[in-house]
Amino acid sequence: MNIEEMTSMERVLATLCHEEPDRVPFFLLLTTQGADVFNVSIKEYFSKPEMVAEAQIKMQQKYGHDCYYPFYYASLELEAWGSESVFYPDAPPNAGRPVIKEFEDILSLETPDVFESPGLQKVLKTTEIMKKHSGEDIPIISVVMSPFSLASMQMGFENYLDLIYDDLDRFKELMRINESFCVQWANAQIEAGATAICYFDPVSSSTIIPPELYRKTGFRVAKRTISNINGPTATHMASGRCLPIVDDIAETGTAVICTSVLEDLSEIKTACKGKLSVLGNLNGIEMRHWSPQQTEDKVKEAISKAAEGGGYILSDNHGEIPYTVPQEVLTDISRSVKKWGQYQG
């Protein structure tokens, strides 16, 4: 095989594998950008698993990232859990009121069952859809959130923090339930057609809680659940610093992690030699006013600090595209890539 000839697939393994490819590699991470595809408010595109399927193909066909990202929005997850989402005209959904209100509820929680969730059970349509069309020339990327970084979502985070300082014995009880639901949750994805799990686990980073801390708790959880997840798992801090925890972070069992605009790409690259592969790390709040010489410049200089021997695939820093990104910068991006990103073979 040529290496002009690769595929995504192809590509994408072979800088995992800590080789060289063709060129770098690049995710986009689109999420809400595929209402525009239909030209329907977010809440009606998330309601249809076959539109969002539709719109991740056209939208990588359209922009030729290496990618399908079957992932709805965050909050999804806890609807499962009996929350509900809140819509936003140009923004992600977000969660509603906690589902755990007293630390006492802790006890009486039960993890749902993922197969009787209908919100779940529309991103496993929209995945084996995707695996449908992909076969095997395009990595499908799905999302599960981390036990411990669910639980914020699930109590708000000031009752959480005080619950992990304060309730080792109920922080411990909710770790368990939340593990078997990631677990089975991230399992049913693979088995729809997912490639690799992305492990989104915020909390766990070091702009959020001291390395000290999550030694004790965000490691133990990604190292329990990770070693049950039955294909490989990316590790996202969602924009969250991760350097001081690299080392701990490559002892989970994940391949790759995605590191924050907020942290050097040569220093993160340098620090997971050996260990990790790097993704990221474009700034995706700025990348709404770049312009097409700026988008160029901050590609260009992504690729040169981290692309070298492979192991980097270049993409935004929070593992989700601002929907008030212009389809322009995304072009750009994809031009800056294709130009900048050759490796010589």
Contents of the next structure:
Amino acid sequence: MNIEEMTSMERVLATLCHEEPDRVPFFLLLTTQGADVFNVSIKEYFSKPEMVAEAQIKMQQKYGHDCYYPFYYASLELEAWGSESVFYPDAPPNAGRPVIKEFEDILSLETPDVFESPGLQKVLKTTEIMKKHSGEDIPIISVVMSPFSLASMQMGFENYLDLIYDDLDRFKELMRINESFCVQWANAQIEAGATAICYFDPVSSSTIIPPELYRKTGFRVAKRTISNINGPTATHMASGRCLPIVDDIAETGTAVICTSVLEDLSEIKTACKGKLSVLGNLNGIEMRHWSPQQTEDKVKEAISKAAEGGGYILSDNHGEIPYTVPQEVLTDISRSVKKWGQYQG
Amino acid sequence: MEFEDTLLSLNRVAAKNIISSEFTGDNAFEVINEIISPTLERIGELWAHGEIALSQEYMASRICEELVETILPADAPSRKNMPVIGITTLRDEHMLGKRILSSFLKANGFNLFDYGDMGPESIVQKVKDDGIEVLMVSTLMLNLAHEVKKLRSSFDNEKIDTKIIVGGAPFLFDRNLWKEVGADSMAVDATESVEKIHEVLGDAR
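Coords for the form predicted together with the partner chain, given the form predicted alone:
The next block holds the full complex; its first chain is the one shown before.
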């Protein structure tokens, strides 16, 4: 095979096998930006699955990155549990009031059926359209909130930490319910055409809970859940640190870890060697103000730290590029990866 | 270090015993200033350097808040000299940062008005009514961090000289964002907030 003619899928698979493809693959994890493609509000955009699919296809064609990203927004999963999303003109929607107000509410909580949630059905529809369009050429990276992290949105962060520390029985019950939902949601997306599932698990990051608590909680949940997902997974800490728990994360059965800009990419790459591929870790917040030269320097630095030997995909560190990042910066990222990310095959 | 260890290991009983053994009935601020505050400061620094997790800082602040309430009730006369502080998330439903900061400030003996997730429009009158000297704003969402601009504009229009200190993830990931939104200062964590409060007020209370 001529490695200069690799498809995105071939490029990504090669790097996940810890081999050097033709160039460093990169994921621009764009969500709300699709609204601008059609000049509609973010709320209207996410109401139309066909529009989301078409925008993802157009944005991939424009920037040339190596995936489609049918992820809508984090609080969409909460809608299946009876919560509402709050929309903004210039940002992803946010979860409304928690659905679990008291610990006792967990006892009467029931797992919603993915196929009865209108919001989740839209994502499946988007995924199907993308799959029809891409065939096997472009990976479709779908998203689930981990059962462990979903709970922080179901009940609010501080109440959830109180639950983890103070009420182990109800915590376990909530995880049982959430795991069942997460597995059904992940497998429905794979069935619809997703290539891999990005398992968002920020509460497990060492930024949020200590490693010893992770090993008793988020780790066990991830290990059980990932083993029941019928496809490859990438674990995403959404800007949180992961270095102290890299070995544990590898043991959950995931193939990729996304690290924080707060961690050194070289250190993460070394820690992951032979166990995990690395995704990351450009600073999406700072990116709003990057000049062309800064963008090129940041991309070059990331590549120099992590690309050798494959096992690396360049992306932002949060799993979602802010709406306010200018298109010029995205174009500059793309240009810089193509300039500095060529492997000498 | 002993008190710090009890907090990080969530040993409430041992923490309470240490504070009880030092509290004589009229030295609450001495206990706060010499034991509780420096310990929370060290814990905050450990978090800022990635050496402990946010949950540990949260639990330590929560335990300290409970301890301070026992030695310095909310209506204690000795609180009168402390600056009046308000806190809000400006409509952000992510409350953990605010909760940690609230506990931390209460544990340091501050008078605190918690405005929940109140937005810029409604908070102006509250700030006037309550005589807020410094308003702490904690956000997780980038777009809501930008709401501080509206807040600043309202304060300017109403000639309110309340200082605004911001904190939270967007400000951590972009260290110039606080200037962009018109805040008076930013604090990287709860620990730094105490220093910043005194700094913006230009006092050494």
